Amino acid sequence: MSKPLVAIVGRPNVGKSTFFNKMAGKRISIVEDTPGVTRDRVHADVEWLGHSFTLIDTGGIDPKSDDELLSQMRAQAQVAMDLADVICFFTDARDGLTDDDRDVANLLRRTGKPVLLVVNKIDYMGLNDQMYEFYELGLGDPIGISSVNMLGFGDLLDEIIRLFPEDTGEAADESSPIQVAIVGRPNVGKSSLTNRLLGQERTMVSDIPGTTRDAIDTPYTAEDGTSYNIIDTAGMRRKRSVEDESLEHFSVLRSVAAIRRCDVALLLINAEDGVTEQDTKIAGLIHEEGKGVVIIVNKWDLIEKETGTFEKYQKEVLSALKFMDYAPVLCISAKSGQRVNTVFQTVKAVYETSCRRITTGVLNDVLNDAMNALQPPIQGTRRLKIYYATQCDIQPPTFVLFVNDETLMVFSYERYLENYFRKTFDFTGTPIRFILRERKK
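Next step in my check: the chain by itself in the form predicted alone, please.
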């Protein structure tokens, strides 16, 4: 089951970012006393009582303001609410119930999502009486907390996980369609590729970035009988009041939701632009989520070519995405159809790779070969010893290494083992994970 998404919303300057930073364990959102200082959503994975979820911080919602920046923040918060499984509505005990709180509450009721009413800045017992007026909002019992002092966090987190969608525990069977998410920056051709793959105008295509507002799921059966579910995503529609930077933030959060539920992600890159900072961020999300990936360089027909152009471009792409150098790179034109017919066969190959299981006997033979070719590192007078390995999971393939001391494993040697496993077992297109377990002799 994908990690649930929890959105923190409310009017400006009610302490949303302070709570977010305390939960994330580091200062991610900027915190100041100036309303509206958190301009963009940020997200972080957190855990409570064994439940992992993603917390989304948002800029403050000012329902009545015509200010360009505040209207952007309001629209971004709306996207977060659309995608969230649970919404935490933050208010301020010191300010009391305001008209803006009432307006935000009305907005939240229309989402149909579970909403928790949080009264922040209950910094001492004398402020508890301030919570009673918030019952007027009709959103259930207010939960009093202090973001600064971390008071009441346990009660709030208990309520958050209580509202999560139930995990049925059912694994996808072999007949389930392969979930394919098409992700990337606005206007790199995601909808054009979707239409070309499906052979029909399923999604609207325009030169205006962000024409696709929501994730669009479309089932498809290939000629070989393989079933797919194509998830087309994009940022919000461009408006004159929305800057390019804001568009990219819309795109990222939608990409997060699509990546979470896919088996293989198609990361689209504009051939004319090359790998941008935003492409790298989205690639990082795919890698962190452990998803199979195919890098699609679109608009290849617009690139002047000579002998070796593809090889040179492929090398540049993988150099820019060093943490994803295991991914296959396809150069296509969604507009003309050039090499689009290779996409599904590559997706299927990557999916099968991400589901590959290696028997323990074969795995340990290869591990011994790797250690004979390059001895484990020594730190001081102690050498790392790897007793044996076993595969514990797929999607991504995950291996447990039983060692004498976890601290003796250095990044370079772990990377060496990863590359050795890749060369031997062909894990093209999927990240692989190592889990270290100490085993005392």
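Positions refer to the first chain, counted from 1. For clarity, every value in this text was computed on a predicted model and none was experimentally measured. Take the two forms, find the largest set of C-alpha atoms that superpose within 1.5 Å, and that set is the rigid core. First, how it differs from the form predicted in complex with ligand GDP.
Annotation: Cα of R109 displaced by at least 2 Å between these two forms, core superposition. Annotation: Cα of I87 displaced by at least 2 Å between these two forms, core superposition.
With the core held fixed between these two forms, N419 has its Cα displaced by under 2 Å.
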Given for the second form:
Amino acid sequence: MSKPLVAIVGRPNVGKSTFFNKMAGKRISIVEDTPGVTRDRVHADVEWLGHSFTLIDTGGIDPKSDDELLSQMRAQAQVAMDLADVICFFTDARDGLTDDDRDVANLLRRTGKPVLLVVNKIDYMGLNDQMYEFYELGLGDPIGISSVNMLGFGDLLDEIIRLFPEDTGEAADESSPIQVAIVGRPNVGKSSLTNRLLGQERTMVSDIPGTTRDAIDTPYTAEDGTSYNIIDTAGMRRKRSVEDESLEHFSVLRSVAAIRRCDVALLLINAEDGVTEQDTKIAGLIHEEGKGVVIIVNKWDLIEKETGTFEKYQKEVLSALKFMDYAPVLCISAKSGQRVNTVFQTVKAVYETSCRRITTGVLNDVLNDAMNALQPPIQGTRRLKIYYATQCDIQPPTFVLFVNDETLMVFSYERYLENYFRKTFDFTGTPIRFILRERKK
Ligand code: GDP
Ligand code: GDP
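Starting from the form predicted alone, produce the coordinates for the form predicted in complex with ligand GDP.
Whole complex next, starting from this chain.
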């Protein structure tokens, strides 16, 4: 069900971000209006000939020396090999083949994943000759493109799509466990929390690698009989020697895959640091994927408290993550165990709200109340009319609004409706979405 992941790897300056940005187009989301998230997006949804996939830019390499360049490139390749269904290895026709390219190609050749060798900066046909030396890498026929001029994109996209795995079409059924991803920056306490949550369980069943390679999956049944599957993104780290964990960027990338296959994400934040830019980025991924979320402020034992500290902290977290102000915030200590017992019940509540269905009758009553309390916007002489609403999906709850003219909808009114719905129905911890459909009266 989830879309294939395509990762871009390669040295700095070969043109990865130029390619990524051209592919990502101009789609602007709420998240990107938030400072800190705009600067480097890590993933974009792409459509080509009826296939959709997610492109991730593994960029983020900022080496201080040649040695560091190599180790960061290896780490980048490792992340791509773990996560992606197809890897695009970018090289640069102007620089020609470099030793670093050779080194990374050696790693990539050993993966079972399909790798496409891309030679960028073939800005006009005459440069095609420069592609031949790249055959030496043993990664098949090089594909020449120009990211600046968008040349050769069609051929590359055709190849990418050809390499996608068959859709197994496996769907979650009612009895399947709630998938919980534990995500956050390095050292926020993901492993400590996982150990706390799983207790003895973990030593018995853990370290069974999950169905994918981004994390370790551990099944868990709570006292009330609810089954969970804990997707532990920190667990993998202990198995890697090559990866430079000092690069928070890679931990963000790792969380992409875990977030995509979860029902509810536990976003861990370090109480001492507050919300950082990387936290915002991970939060943005969760929101854009439409997943349920519980924000967990860990290391609460290290905060000096007086009356009102919790409320104040909670407010600060939600105002730093404005686009996610629907999330419950728990302040816990994985170390002492304080309030860890509230985590599963909160996850379950969020899971249930994300699966909530509102009947069409009730929904339209509430919609009418909302429109009576605040009239839809006017542009010029024309007022937005919303004739009818119906819920078309869950996870996240998604509502189709039938309107006279979708261009009359403004962000602030959509936000108003969202808040009105949230006030009426409990949607704690889940994003909700609106789809507009024009209907001639
Ligand atoms: P990254 O570090 O791999 O993400 O590389 P960038 O996308 O930042 O590109 C590095 C430089 O190469 C920039 O100055 C780009 O304008 C330039 N560049 C990228 N693609 C092309 C291309 O197809 N042709 C030419 N001539 N320059 C390019
Ligand atoms: P991860 O990288 O996110 O998996 O973080 P770890 O679970 O490895 O924790 C990083 C460090 O923070 C370790 O030294 C932990 O002992 C410490 N730590 C984790 N949770 C807490 C907590 O609730 N309170 C305090 N004081 N330290 C913690």
